[in-house]
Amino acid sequence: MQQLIQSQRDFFNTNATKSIAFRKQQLQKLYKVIKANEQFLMDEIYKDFKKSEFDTFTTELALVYSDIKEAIKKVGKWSRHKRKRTNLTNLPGKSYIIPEPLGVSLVIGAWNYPYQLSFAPAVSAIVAGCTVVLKPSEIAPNSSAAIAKIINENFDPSYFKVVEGGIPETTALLNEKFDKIFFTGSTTVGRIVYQAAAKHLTPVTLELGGKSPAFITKTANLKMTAKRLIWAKFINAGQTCIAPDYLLVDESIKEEFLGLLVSEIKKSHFSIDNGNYVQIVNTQNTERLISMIDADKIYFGGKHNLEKRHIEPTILSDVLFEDKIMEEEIFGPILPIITYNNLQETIDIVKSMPKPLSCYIFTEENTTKNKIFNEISFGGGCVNDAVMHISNSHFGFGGVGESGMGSYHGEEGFKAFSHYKSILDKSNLFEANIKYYPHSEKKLSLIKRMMGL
C-alpha cells in the first residue's frame, strides 16, 4: 500500500494529472474501457445479484457514461479561474479564486450498485485532476474483481489502481496519509473511515444511509404515487441507499392507498426469471431481512428463500415507530406503513430520530411540502417522485447529519475533489500610505470612515 500511494504521490507531483488535456484523455479512456467490456460487466454483476441487463444498464452504466461525457464537456469550464470582487482597500488589483486537484484520493465503493458508485466518484477524481486508488466492494464479489481487471490491464497504477480485498486491505488503505477519502457505505463503516481521516487530517466525503421517510397526504395523487413508490422501493429489491424506507400515510386515505400499492406490485410482476427483480446480495443481510419481517403484520408478500437469497416484496401495515423494522435502515424489499391523524406530531417524531439521506413528500399542497421542507432536515429529495433526483447531475447529492457529509454528481463532484486557492493580484501602480508605519489618529480615523464605522 505505502509503495502504491507513494508513486501515485510521485507522479501526482510531476504535475501531469494538472493538465486538462490529460483528463480529458483519462476520461475519454476510461468511457471506452467501459464500454469495450459492457457485457463482461453485465454478466459478472448477474454472478453477484441475478441483474439484468436492462437494470445494469439502466442503474449503473447509464449514469457512468453520462457523469463521463458531461466531465469531458465541463472540465474545461469548471477549471477556469474565476474573478471576484475585490474591496476598496486592495485596489488597484484583481482578486480570483482557482481550482487545484487535492492530489492522491482514495474512493471506496459500495456493493449495492457497484459500478455506478465506485466509477462516478472516481469520475470525479479524474475531472478534478487527482490519482485515484479504488477500492470496491468485497460483498458483490464478482463485480469487484470485474472492476479491478478492466482498470488494472488499462490504466498505469500510478495513475488509477484499483485495489481488491475486504477489512484488512481497507484498514491498511486508511492507515495511509491522502489527500481526499470518498466513501460509500454504511454509517457504522462511515464513522470508522472518518476517524482514521482524521489522523492525517484529511478531507472526507460520506454518502451514507439513513431511514428515508415518504410522506403520502390526502392530496396526493394516489394511483401515481403508488406507482412511482413501488419502483422507487422495489428497484434492486430495496438495496438503495435513497429507497423510500418507510411510508407515512395519512389515516384517511389508508385502505385506498394500500390496494393501489398491491395492485401495482401485481402489475410490475417482480421475478428473477423476467428480469425485474434481483437477489439479495448474500446469505447474511437475507437473514438479517426476514428477521424483521413481523408476521402478524404482513399487508402483502412476507414469502422468502433463504437458499436462492429472494424475499418478495412485502409490504407491512399497522407499524409503530417502535417496531423492530424502524430500529434500522430496512435496505431489503420491506415496506412498512404507518399512519398518522396529526402530520405536526408525525414531523416531530421524524425530526426526533437521525437526518435521514432522502425525504419524499407526495402532495398538491404548497403549504405542506413548504412545511414539511422547512422542518426536517434530511439530504435530497423529491416532490411526487422518489429516488429520481439522484440522476439529476445538475445540482449536487449527498446526506447530512448521519447521512452524509459533501455531495458529488456533476460540478459537485469536480469540487470534491477540488481545493480552491484565493488569489489577490495586487498592482504596482500606486500604493495608499494609510497601512504603514508611522501610524497615527489621522490615519485610524480615515480607516473607520473607509469601513463605514
Second form
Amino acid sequence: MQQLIQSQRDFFNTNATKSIAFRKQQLQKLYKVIKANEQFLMDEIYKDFKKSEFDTFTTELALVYSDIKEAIKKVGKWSRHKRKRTNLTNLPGKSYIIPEPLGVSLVIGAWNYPYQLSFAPAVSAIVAGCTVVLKPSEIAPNSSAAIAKIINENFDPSYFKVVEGGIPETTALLNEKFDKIFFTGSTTVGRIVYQAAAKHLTPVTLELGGKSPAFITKTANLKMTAKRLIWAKFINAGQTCIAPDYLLVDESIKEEFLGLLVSEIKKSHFSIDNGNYVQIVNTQNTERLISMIDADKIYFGGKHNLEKRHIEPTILSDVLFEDKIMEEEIFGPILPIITYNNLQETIDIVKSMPKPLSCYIFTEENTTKNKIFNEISFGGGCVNDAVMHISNSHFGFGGVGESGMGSYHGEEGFKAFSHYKSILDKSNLFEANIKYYPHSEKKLSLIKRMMGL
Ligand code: NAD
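Rather than the form predicted alone that you just supplied, could I have the structure of the form predicted together with ligand NAD?
In what comes next, the whole complex appears, and the chain from above leads the way.
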C-alpha cells in the first residue's frame, strides 16, 4: 500500500494530472473502457445478485456515462480561475480563486450499486485532477473483481489503481496518508473512516445511509404516489441508500392508499426470473431482513426463501415508531406504514431521529411542503417523487449529520476533490500608506471610514 501511494504521490507531483487535456483524455479513456466491457460488467454483477441488464444500465452505467460526459464538457469551465470582488482596502488589485486538485485520493465504495458507487466518485476525482486508489466493496465480489480487472488492465497504477479487499485491506489503506478520502457506506463504518482521516487531517466526503421517510398527505395524488413509491422502494429489492425506508400516511387516506400500493406491486411483476427484481446480496442480510418482518403486521407479501436470497415485496401496516423495524435502516424490500393524525407530532418525532439522507413529500399543497422543508433537516429529496433527485447532476448529492457530509456528482464532485486557493493579486500602481508605521489617530479614523465601521 505504501509503495502504491508513494508512486501516486510521485506521479501527482509531476503535475501531469493538472493539465486539462490529460484529465479529458483519462475521462475519455474511462468511458471507452467501461463501454468496451459493458457486457462483461453486466455478466459479473448478475453473478452477485442477479441484477438485470436493464437495471444495470439504468441505475449504474447510465449515471456514470452521463457524469463522464458532463465532466469532459465542463472540466475547462470548472477549473478556471474565478473572479471575486476586491474590497476597498486592497485596491488597486484583483481577487480570484484557483481550484487545485487535492492530490492522492482514496475512494471506498459500497456494494449495493457497485459500479455507480465506485466509478462516479472516481470520475469526480479525475476531473478535479487527483490520482485515485479505488477500493470497491468485497460484499459484491464479482463486481469488485470486474472493476479491478478493467481498471488495472487499462490504467497506470501510479495514476488510477483498484485495490480489492475487505476490512483488513481497507484498514491498511486508512492507515496511510491520503489527501482526500471519499467513502460510501454505513454510518458505523463512516465513523471509522472519519477517525482514521482525522489522524492525517485528511478531508473527507462521507456518503452514508439512514432511515429516509416519505410523507403521504391527504392532498397527495394517491395513484401517482403509489406508482412512484413502489418503483423507488423495490428497485434493487430495496437495497438503495435513498429508498423510502418507511411511509408516514395520513390516517384519512390509509385504506385507499394501501390498496393502491398493493395493486402497483401486482402490476410490477417483481420476479428475479424476469429481471424485474434482484436477490438480497448475501445470506446474512437476508436473515437480517427476515428477522425484521413482524408476522402480525404483514399487510402484503412477507414470503421469503433464504436459500435463494429472496424476499417478496412486503408491506407492513399499523407500524409504530417504537417497533423493531424502526430501529435501523431497512435496506431491503420491506415497507412499513405508520399512520398519523397529527402532522406536527409526526414531524417532531422524525426530527428527534438521526438526520435522514432523503425525505419525500407527496402533497398538492405548498404550506405542508414548506413546513416539512423548514422543520426537518435531511440530505436531499423530492416532492411527489422519490429517489429521482439523484439523477439530476445539476445539484449535488449527499447527506447531513449522521447521513453524511459533503456532496458529489457534476460540479459538486469536482469541488469535493479540489481546494480553492484565494488569491489577492495586487497592482504596483500605488500604495496607500495608512496601514504602515508610525500609527496615528488620523490613519485609524481613515481605516474605520474605509471599512465602514
Ligand atoms: P459498509 O459500511 O459495510 O461498507 C462500505 C465499505 O467499507 C466497503 O468497501 C467495506 O469493505 C468497507 N468496510 C466495512 N467495514 C469496515 C471497517 N470496519 N473498516 C474499514 N472499512 C470497512 O456499507 P455497505 O453494506 O457496503 O453499504 C450499505 C450502507 O451504505 C447503507 O447504510 C447505505 O445506506 C449506505 N449507502 C450510502 C450511499 C450514499 O450515497 N449515501 C450509497 C449507497 C449505500
